[in-house]
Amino acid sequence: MIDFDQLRRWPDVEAPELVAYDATDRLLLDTAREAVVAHPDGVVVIGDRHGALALGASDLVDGAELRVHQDALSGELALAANAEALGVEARWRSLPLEPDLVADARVVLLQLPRGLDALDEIAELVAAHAHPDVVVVAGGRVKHMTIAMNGVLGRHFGDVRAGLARQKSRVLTATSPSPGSGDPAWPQRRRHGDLVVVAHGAAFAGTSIDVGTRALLAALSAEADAPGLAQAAHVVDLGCGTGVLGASFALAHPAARVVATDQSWAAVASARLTAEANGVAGRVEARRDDAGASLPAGSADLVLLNPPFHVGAAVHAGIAHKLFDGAARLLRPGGELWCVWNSHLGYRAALERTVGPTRQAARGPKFTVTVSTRR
């Protein structure tokens, strides 16, 4: 029996008023119990956020391995360094969302997304790939769930059911999968002007360009013959979502080359196809990375920055001083970092200290552009 109590989020931000485990946890793994016991061998988790999932799950399938997404790179770091903290013989793949995760599976044990787009991209992947007597069984916080997601799931299982609540968590089982007849729904793709954004279901923003991001578009495009700007040979977008700021500055300035990293796969995979749809992939690499950790310090003359201001459903700035700290450890000396975030953070002070002096390149009603040199 695991002790979710000795879960850590680690090396996930952590902070007391973050956990590494919620009820739903408890209520999916009491809910599938019965149907991953019968199905040792065809057990899929997705969504598990910090390990409570599989190591739970793991208690349940006699040594069979178990086949795991999970879209944020620390929940996989985060599953293993719990599995060996807590001593657990647990067999796991961590697969990426694509058929081979789901194919011919029994059981899926789905924390729910907040977004209907990753939910409609999981749910038809499932029902494509899986057996046809594949049972999923879905959890989320109450407060977080919505009556469209019954629809979502609807549209490609003959059979959703709630379940009762507990500890302001539900859970909705659905049977019968309904596979499509046409092309996959995802990844889409919409043209913006000369750019092309492809997005998978999960990643931020989706197909569209977020307003923080068209801010630092537009005061990157400002200053484009800047030294700073014109002059950069090697760049990292840091925490690329779908990759708009690393192919823009592409395309805008040839000689450059761009590493977009960001933790999540579903934000990786769509910069990489973004970035093939605007014909700079031999310049742009899209890569899987924690803040960059991959990456040689001091090997950035410029790094992009749009950073997050949650953590999860939580309003937290921990991921955001993060990312300053990875900024800070790529950059060069004299290297910039352009950063874009939403004016009541103030988060000048923090790049002042982390990476050096900083000055404002643009600011709107909610947005703040700014400029700093490594020193």
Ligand SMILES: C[S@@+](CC[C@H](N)C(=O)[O-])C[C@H]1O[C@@H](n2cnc3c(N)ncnc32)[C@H](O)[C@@H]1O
Given for the second form:
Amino acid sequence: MIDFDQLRRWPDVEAPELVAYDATDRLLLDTAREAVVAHPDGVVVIGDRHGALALGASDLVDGAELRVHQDALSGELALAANAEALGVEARWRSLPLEPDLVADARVVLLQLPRGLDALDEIAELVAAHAHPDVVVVAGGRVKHMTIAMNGVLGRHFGDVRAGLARQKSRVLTATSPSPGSGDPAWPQRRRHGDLVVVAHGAAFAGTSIDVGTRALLAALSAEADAPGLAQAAHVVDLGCGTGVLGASFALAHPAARVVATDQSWAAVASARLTAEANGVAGRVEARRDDAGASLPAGSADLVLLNPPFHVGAAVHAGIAHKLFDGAARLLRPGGELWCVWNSHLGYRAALERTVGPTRQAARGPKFTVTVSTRR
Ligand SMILES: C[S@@+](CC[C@H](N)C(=O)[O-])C[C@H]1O[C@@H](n2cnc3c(N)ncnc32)[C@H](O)[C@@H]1O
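Form predicted on its own already given; the form predicted together with this ligand follows:
Complete assembly follows, chain above in first position.
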């Protein structure tokens, strides 16, 4: 038996109010137990946060290998770290959200994603490639679940049932997959003027362009001839999402090379497709990474950043500060961090402290764009 209380979130952000597992993990494992034990070779885990689901399921499959997809790189690393710390003999393969993940699967344990598009992409993939008798056991915290989730699952499965809530979590069980007849709906694409945005379901803002991102794009375009931008040869789009900032910059500055990096699988896969769709794939490398940690220190002339200010459901500034630290590490002295943030967050002091002298490039009713020069 896995002792869930031993699990940690590390290397994800840790704080007293942030947990490494919740009642949904236990409910999913209890609900799916019979099916998992009956089909140990056909078990797939999707959306596991920090390893509770995969390690719990591995306890039931007698050494069989699980297939696992976690959008966040920190989740993958936490699963591995927890397996090692607990001395668990679990076997699993981490896979992208692609057909091999779910081919012929008999049981899918799913921590429901927050977004309906993310759920739609997962459900579409499972329905198209899993065994016809697959059972999808999808759970979440009741406060994060909406009736629309039943509808999304219902588009891809003939039977969707809601279980009773337990400790404020609930499970939806979907069976009778109906594979669509046409091309997959995901990833999706949309044109915005000169830019095409391609998005997987879990990517931030989907195929639209976030208002904060727009504010940063406008500020970048207003100062496109300034030396810090015009002469930037090595650019990092940090926390790139669908890669809007990196692709736009590459289009506007034909000599620049961009690394678009994010810890989300959906983001990196989307950024790669966005770069291809805009004809800049030769100069934009998409890389899954934690705050750019695998890139050399001092290697960037310019970092573009629209940081998140939510961690999962809990409001927490930890990630933004981690990305400021990452930007400071990546920039060469004199290099610039262009950052957009909700004005009420007052990040300026943190940027001054972490990166260097910071000026305001633009300010609207909601957003502030700052330029920090690496000291
Ligand atoms: C507000 S979104 C911005 C996305 C994109 N730059 C845009 O403007 O549309 C923030 C992004 O940061 C990413 N992110 C969060 N934590 C990260 C980390 N530790 N390392 C890299 N990226 C991270 C999220 O996955 C998300 O895509």
